[in-house]
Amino acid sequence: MTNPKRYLITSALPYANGLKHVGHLAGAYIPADIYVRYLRAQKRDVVFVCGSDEHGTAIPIQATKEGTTPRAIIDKYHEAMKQDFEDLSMSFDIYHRTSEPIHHETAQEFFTRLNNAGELETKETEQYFDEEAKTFLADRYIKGTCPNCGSDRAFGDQCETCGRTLSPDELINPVSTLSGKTPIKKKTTHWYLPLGKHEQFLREWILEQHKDDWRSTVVGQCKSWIEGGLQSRAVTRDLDWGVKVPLKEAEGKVLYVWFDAPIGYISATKQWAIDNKKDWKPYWQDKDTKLVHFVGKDNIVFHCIIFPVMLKLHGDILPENVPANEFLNLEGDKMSTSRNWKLDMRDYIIDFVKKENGGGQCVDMLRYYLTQIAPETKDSEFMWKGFQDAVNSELVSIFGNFVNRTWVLMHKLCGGKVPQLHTGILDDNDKILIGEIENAKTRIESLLEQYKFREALYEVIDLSRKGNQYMQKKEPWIVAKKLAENPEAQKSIDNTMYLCLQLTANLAIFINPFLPNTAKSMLYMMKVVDKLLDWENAGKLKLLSTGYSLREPQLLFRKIEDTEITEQIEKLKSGLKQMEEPKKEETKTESVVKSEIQFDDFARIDLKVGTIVSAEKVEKADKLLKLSVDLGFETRTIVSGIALHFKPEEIVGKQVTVVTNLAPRKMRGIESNGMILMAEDKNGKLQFLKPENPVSPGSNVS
């Protein structure tokens, strides 16, 4: 969309839940952040526009993990997420929350609409339900075994070893995490968004129309959603939490959060045009809006399909763009909240920021580093080492050492005031720094239309790097030996500098979207207003007046001591071994008794003696074991999770007890007909429950 009206930008709405890391804010925040501050320089229509997303299932179970409310988790976490993005200079127009009246009353209407459109359906299906909690289950109150890796730490919609995306029916011997108990099946009614109606309409708006200005990380992955066929959604769900489904037919239930977050953003807006007394509606609803979201990639899915089905079905705007980021990892491993194996914004915040005076400079370092290896198009690496040499060896030493040089010479060579520009004695190195600085505004202002934020910032870095080379060239210190011999030197002194003030004053304009602590330091040196830092004043070399006197010197960002990088990769260390104690301490003491059984549920289960006549690993899964288990009256193939326990030929020739009457299961596509059962001793180390001496195998357990 060329020139249009109005943008509206959006980033991701973060869940509530907990502190978020640097892998969000680098995914979905300081990219819109540094586009929005651009638009902003242009002087342009514009809305930014974010929020707590506080529905969903991560709320409460939050809240039992704390002992506490749902409410007093999305209070407390809301306040915390809040006051971190403005800790990291966000610039949002509004951080809203989906808790609030106004967003409840827009998901509902928004829900309403196109029910009565007859845009949704409604099924009756089975779903997990517990009867001694007497509710249904959604997929995070249930967990089993993961079919993929052997893994008990799998849930609903995910297992947290592998990763691997699940539903409850694919969980091996599930539980509730209310009760304990197995649950149910039981028969639910829902509304669904049926995905597939819309299938030639994403495939014309987005492998078509898009397909080149998107991207193709995120045109590939709509691409993989819309040719393995798209289904039916369900837009409502049995839970007590969240933004009730507004029919009578419908008690008990709340609207999915993936269906109300996305509207968060209108609701926000709503809220946003209230408090300024604006009209929302062509913010939404005018084609001249240009709408874009910025998403990490586990967000494409909702942002590109979804939410855009949704938006066409209330007759709003589609978004323009949606530039997903993919992740971040740390020191050569995923972030994991649950492994504490992650950088949290606060902890950012309060090792560096509100260490120093102001913080600033320790807000734009981390912002700096954040887009240098922004995870545009692959998944890159936060490396505390890669922090340091980034502040220390591009920060400090080019971009900050040609503005501290600048100043030094201007105050020594110049008497503190902006010389004067002699135009008939210019030089080839003067008019080739001239030609940069003018041409350097069209370079970055593509970049960023493109949302190529990491070559943007290299040009700016590398634009000062170029001052850097031109000075050394001129060398106006030598030059000032001179002009005892020769005073008409001076002169050329003075071109020096005035070009050098230029674009230090441009370097100012260019820096801002990314470092707008550094763009007010640099202007309070130049004794100047915010009104320069206009993208109208980039790429003009009379910013700065002759004759102006400016303020003394200071330093733009400090070092990163080695003792500083240290201590952050111990505490790292630290942090993940004080997950990995307890879990072994717990092992050690804690005795946890399932709730009763009767004697007749016990006498069900048949469990005999076999043999492990072979044994051998399961391609592509550390844990798993594929077993030939000889039991008298029939050999089996059973599939164990026992790899990272025994080796393959240690355990060939060894008695186990096995349940021959589980119900079989697919492993990585093996299908086990069995379960072999294991001890855990004090160290986490597996046993094989055998008999004392050999038996004959088939003998029965009882």
Given for the second form:
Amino acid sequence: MTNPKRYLITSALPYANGLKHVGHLAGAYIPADIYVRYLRAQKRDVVFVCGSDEHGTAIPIQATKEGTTPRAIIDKYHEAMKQDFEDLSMSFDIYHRTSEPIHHETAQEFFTRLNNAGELETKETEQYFDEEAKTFLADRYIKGTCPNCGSDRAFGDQCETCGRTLSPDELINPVSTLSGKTPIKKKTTHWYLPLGKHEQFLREWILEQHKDDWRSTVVGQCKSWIEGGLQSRAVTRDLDWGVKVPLKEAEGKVLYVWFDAPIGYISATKQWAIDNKKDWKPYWQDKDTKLVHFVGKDNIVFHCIIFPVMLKLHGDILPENVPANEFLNLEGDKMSTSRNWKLDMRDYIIDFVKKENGGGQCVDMLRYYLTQIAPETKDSEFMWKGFQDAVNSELVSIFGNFVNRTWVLMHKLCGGKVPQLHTGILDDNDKILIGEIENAKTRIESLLEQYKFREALYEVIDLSRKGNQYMQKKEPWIVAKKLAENPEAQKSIDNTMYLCLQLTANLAIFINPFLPNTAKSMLYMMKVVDKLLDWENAGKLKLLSTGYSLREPQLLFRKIEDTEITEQIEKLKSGLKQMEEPKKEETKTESVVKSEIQFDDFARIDLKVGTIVSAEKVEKADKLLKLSVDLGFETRTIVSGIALHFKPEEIVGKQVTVVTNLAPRKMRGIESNGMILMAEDKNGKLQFLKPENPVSPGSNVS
RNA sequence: CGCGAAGUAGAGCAGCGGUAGCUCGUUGGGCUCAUAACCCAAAGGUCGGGAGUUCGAUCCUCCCCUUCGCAACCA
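Given the form predicted on its own above, what does the protein look like in the form predicted together with the RNA?
So here's everything in the complex, that chain up top.
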């Protein structure tokens, strides 16, 4: 789209179950904010929406964890996140929330329209139900023994011990985490969005039309999803926290959070329109609107596949681009909330922004570093030492220093006023600098349009570097020494300082989208109003008029001291230790004895002794062995993840204990009909559980 | 396993068919207006490994190794 009438820019809705860290900030918020500030400077019609995502099972879970209500959780984190974004100069036009009535209405209308148009399917399935709590259980609420690794702490969706994704049906001894009781199976109906029907559309839209203008990582991800076969996705679920499904027969059901959350962009736009007496409709329905979603890579599938399908069915416009960022690691390791290896936005705000020598400059320092290392093409690394280097040797030494020396010299050599430009005596250096200023505009503009924020910011800093080089060549402080014998030399000084001052004004315009607080400080020093920052002024050389007197210089940035970064690194490492200590205890107490079960539960498991008659390694799998086990009445194929511990030839003829009534399961394409019981010592070494003396195959174990 | 992304100077990254580039760091020199800032120069890489296509490959193709992500009721 070459010249859209209006822009709607979104940043991923942060989930209101905890504070967000700098990885989120670098991924979805800062890039969007830069883009929006640039568009605003161009006087474009742009709305920037965001808000808290407040539904889904994780909210009630977090409430239980903190011993409070879901409502209290979302109120707490909504306010906290909103505040943090504000403290870091995020310029949302609205920061909304999905718990607002206007959002519920919008999401329900969305569902109704799709349902009435016959675009949704219903399916009846059996799901676990907790009779005591009288509720269907989300996968996360079911705990049991992992069929893969035998850990008794697996959840219905995933085993945290071995990492395997599970479905609740696979769990051995499923237990409700709400009541501790064994849940029963109960029939329930759900609505599904059949993505498969839209494969052709997605292929054309993404893999054809956008294969060149979207980031390769984004197209790659989408391709992976499409090639993998698009399954129907449930859009409802049995839960009492969320947007009620607007149908009589759907009592007790809510919209699945992934369905309602992106609609939050629309409801936020509606609320913004009400607040500002505007019409929201063109922003979502007019073809001349450019919609851009800024997200992290975990969100690609929702914003490139699922939400666009929803939008298409609903008759809305599609995103023009989804410039997703990859992930930001921290000091050599993945950021992780559960391991407490992270830097929360809040922590930075407290340790830097709110300190006495903090303020807007510290906000901009973080924005600078995060933009400079933004994971635009691949995962990148936040290093405290890198942060210090970037601030001290680029922001302070190159950019800040250029502005500062310009101001000091201007006061010393030009009486604190903007000097005249003597066009007759412009030399090559002057002309080259003028050319650079004009070029910079085109370059930065083009990079921003392509969402290459890191490079665009580099161009800005590089322009100030060119200012330093220029000044070094012109050496006005040397020229000034010859003034006594050659008063004409003042003209050369005037030209140099005039150009440096105009360059500074241009730098303010260019840096503004990235570092708005810095731009503000520069405006103050130049004694000019915000209007100077209009993008149309960029590249011009008459921004500060001759004779205008300017303020005394003030430093734009302070340096980051060594002690500050060593403190942060210490803090990070000690946080990690604190998390590890209590966790160990927890495992201990829990692993000694599992929760009590009834004899009936035990009796449901059929254990028999079998003899391994053959064993072979499974092709292209590190851990798997394919075993044939003689159980007396039959010989079964069992696939077991023990290849790292035993060689196939070693174990033929050995007797083992087998769970014989475990549901069959395919691994590497081979159906496994049972499970071998193993004992694991604390080093992770496995041993077979077997009778002391050989017994006949098929003997019962009880 | 599969799919996707990535492996390039001490560190962080760019380039993606035609003598390897940027920032920081290191070393040497210059300057002194400037936040021990600035400017100039140098050292430093057989572009993960192997094979192929090509007149020519870091860049294309194939295989292998390593890292990260995804695999769909995970929001």
